[in-house]
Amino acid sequence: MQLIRQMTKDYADYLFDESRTMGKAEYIAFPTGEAELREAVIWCAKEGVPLTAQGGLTGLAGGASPARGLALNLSRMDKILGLRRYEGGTYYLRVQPGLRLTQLRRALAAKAFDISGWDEASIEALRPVKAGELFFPPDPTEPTASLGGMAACNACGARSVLYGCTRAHVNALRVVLADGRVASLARGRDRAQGRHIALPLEDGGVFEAELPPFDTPPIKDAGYFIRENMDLVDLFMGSQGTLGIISELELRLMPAPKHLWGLTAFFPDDENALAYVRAVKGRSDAGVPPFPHRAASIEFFDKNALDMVMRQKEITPVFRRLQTLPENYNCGVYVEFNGDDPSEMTPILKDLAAVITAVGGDPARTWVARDGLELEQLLFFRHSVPETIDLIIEENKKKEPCITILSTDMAVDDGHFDELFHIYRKDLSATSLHWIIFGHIGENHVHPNILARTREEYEQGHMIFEKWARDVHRMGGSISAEHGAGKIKKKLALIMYDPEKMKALVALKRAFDPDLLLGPGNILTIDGEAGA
């Protein structure tokens, strides 16, 4: 069959991502491996055809969106393609950018591989690995997204207070360039000296380039990584397709955890919410318990996010299943732990009740997960708020087309975080909209939605969002710590690095892209164009 398509309406579910950014295209393409991957850049490159990779489409921030040109679909890349084990006992496991994170964790869990690709050291490797024993730990929250994409924008998700991004769990990547060249970067291996970048690549070739002149924030971040003397694995995660297209990606895995417990307290304040992450968090206030425990997730859920999955349980028959909230809540907190031994779960929720209650508020009040049922119900909660969303946002599309989910996703340090949860707070309540505050506050970033009902409340939103990347800018935080900036963030983004950064950020796209045809429109400004 032919790689390169015409876009006709039978691929119109290709043309847009999870934000519901609705973009244009006038090819597509399927390619199963690197070789037809290569393919469809090359001729893109001979063309002057812009493309944009797609992977499970499951982003908020319209990067997988196509612009124009050719839409790169790698969901047909979704191969497990070998294991190898570390002399340390570590083991990596190559897999192709467009298998999902779904696929992976039902392969560990059952160990069912298809192994007929590998070689014979893969399977000796996969001989004493029992089912179950190993995992992949980022978990964002969409668990369809795929592992390309989730590099791409160094996705996090709930579990990263305990075990980090994306981007700690790649050990090494090929990269397809502009030009059709491949990078095999290994982590640890390959490093810029100072600011300067030589990329091996397969041909014998080296790629040469200059870093800017500038860090990226030290925090949380989906972005550019930019450091010196850096790792080169990093330069691609959280790029979103504008540097190169990942066509192999080598992740560690980790020992799973055997026992996951959870418990979701609710407060009568924001305020008492807040002290109890803190201690949480082990920076406890005056005359609260310090907490010895260290958390794998803590989730907020203010009242309007609580209080909208309560009116969607009513009309919507899956979310039925869901619990009843307790009487008089204003908010949630969510809080997870993995261990390996269930009489650990004993002192957590001892100390956690000590906790609870020195704050405000009332253990007899909570949820509670001890099994994995129980926990499936805690998750289920949480990730029915972000399904609600969705609803929400995809039946205001139907009277507003330019409506798409406003979530964002800013992230700023410990001592900065109750100074912007205030912020969102007073500006979000002093307006009409439909709002609600959620999300992966165990980090400090919180997403505040907003659920725009018409082209004026939509366009009154992204003024909110600009106002708070300012705010973000200043206390020296990310605009954008999971999602990327993509398309709907670009004037955010432009906040974050000012314009002489984002100078320096398009001269290292020109160096690796001079035709500029790798994810036009995602994440820069380019000479002058507007940043939206």
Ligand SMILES: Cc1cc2nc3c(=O)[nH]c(=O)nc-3n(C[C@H](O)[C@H](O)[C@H](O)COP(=O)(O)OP(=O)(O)OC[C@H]3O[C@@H](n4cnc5c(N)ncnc54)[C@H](O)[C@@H]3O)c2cc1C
Second form
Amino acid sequence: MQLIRQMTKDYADYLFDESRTMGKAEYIAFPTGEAELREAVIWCAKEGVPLTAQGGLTGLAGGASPARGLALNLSRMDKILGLRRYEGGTYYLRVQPGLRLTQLRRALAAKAFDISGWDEASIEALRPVKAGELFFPPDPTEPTASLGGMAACNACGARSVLYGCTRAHVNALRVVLADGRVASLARGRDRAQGRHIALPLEDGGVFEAELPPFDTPPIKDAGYFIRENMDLVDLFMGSQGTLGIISELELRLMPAPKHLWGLTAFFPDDENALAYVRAVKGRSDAGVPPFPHRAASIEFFDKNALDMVMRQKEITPVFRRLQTLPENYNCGVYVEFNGDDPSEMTPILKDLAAVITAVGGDPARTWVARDGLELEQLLFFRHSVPETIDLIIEENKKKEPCITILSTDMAVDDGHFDELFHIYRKDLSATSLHWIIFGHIGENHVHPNILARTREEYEQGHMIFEKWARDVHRMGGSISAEHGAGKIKKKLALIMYDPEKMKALVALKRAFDPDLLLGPGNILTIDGEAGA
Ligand SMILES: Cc1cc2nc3c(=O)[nH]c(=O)nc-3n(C[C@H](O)[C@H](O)[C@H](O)COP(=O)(O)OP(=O)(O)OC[C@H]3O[C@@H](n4cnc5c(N)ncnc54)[C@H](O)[C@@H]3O)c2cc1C
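Same protein, the form predicted together with the named molecule this time rather than the form predicted alone?
Complete assembly follows, chain above in first position.
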């Protein structure tokens, strides 16, 4: 089968990601391994054709919607390649970038690996592993995301409160650079010297460049990661396919928690929910006795989000099994705990009930999940919020093609979160837009979403986001905690980085990719770049 194919209407589904940003491409390729991936990249370099890497196409910022040139779809690079057990007992799994999270989870849960092609050491390492014993914690809530795409966005999701984001769980990478050469990088082994980077290449050469003279925000951020003496692996985590194409990842696995519990509490007002979150996080300004347990996940749903899901429950058959909300609901907060001993659950629930009462809620008006099945119900409810947004945007787009998902994931520190939340509420309440707020309140980045119905509303939404980006920049925050700037939010990236910093990032990009062929239109504002 020919590697580089003409783009035809048969491939129309590869022109957009989940944000519904419509792209265009002249060619498409589905490499099945690193050699074919390199072949495609080298062809692009020779022909001067830009290329956009695509994983699961679940991104929410248009990063994988190709701006032009070649759509480099990695979905056929979805193999698990091997396993290592290092001193201390940690397991590392080598995977291709197109492997979907759902495939990885299934393999780990059932110990069902296709070991053809594995080396002896990997087969030996797998032997003592029990089904369900190991897990990969990052959970961007959309299980069809690919591991390469998650790394390229440093995806986080619901459980990163406890486990951290994808970056924390990737130990090594192989990366195909713009000229087709391959860098093989391992955490701890390959580091910058101050701000000088020297990437060891497979062909024996070294790729050298200088990092920008500033650090990216210390807040959770899905964009470039820049630090002195940084691990070079991290340079590609969050670069959204603009510096190189990840062709292999080594994932750090963890012992899977044996028990998961969850509880969704409902509150009469957002202020009660904010107080609850402060308390569950054990913050000293919570105003309640210290809550001694560590949550894995803390998720918020405002009234508009709950109303939206209830309306969708009426009209979409798959949503009929959603729970019915308690009467007079206003907003809700889902909290999850992971542990190894079921006896841990009773004191957690008891302490949580005390906190709920202390902040003005009612422990009787909660949904409690004590086992996997019940938890699945609560998670299904959580996932139904972004799923419903998708459905609504798809409908709205039929009437106004310029519409895409307008979802923000700006992050600030604990000290600024309540201020930011109140800004969101005030600015949105002053409009007649259809909006909702939900998401990862545990790490100070909820997702205000504007569900635009017209071009005017869509443009108004962008202007509101730009205002928030300035607010967040003033607070020292990040314009995108986990989805990345992609194409939809590159204007916001320009606010966060300011023109001088943007120039320095572009200089880094040019060092890696002098002809600007990788991920055109993503993150960076580049003077003179066509279609950027
Ligand atoms: C319903 C829903 C809920 C979501 N919730 C969350 C959430 O809670 N938290 C969260 O973090 N995310 C969330 N996401 C979005 C999230 O960004 C993606 O799920 C994931 O991180 C991207 O994976 P992907 O394989 O789909 O990447 P794609 O969308 O295909 O690509 C994303 C970016 O990565 C680049 N890329 C892809 N593969 C490679 C590669 N091998 N090398 C270099 N660059 C590459 C692309 O060019 C693009 O810029 C959600 C998405 C949906 C649809």
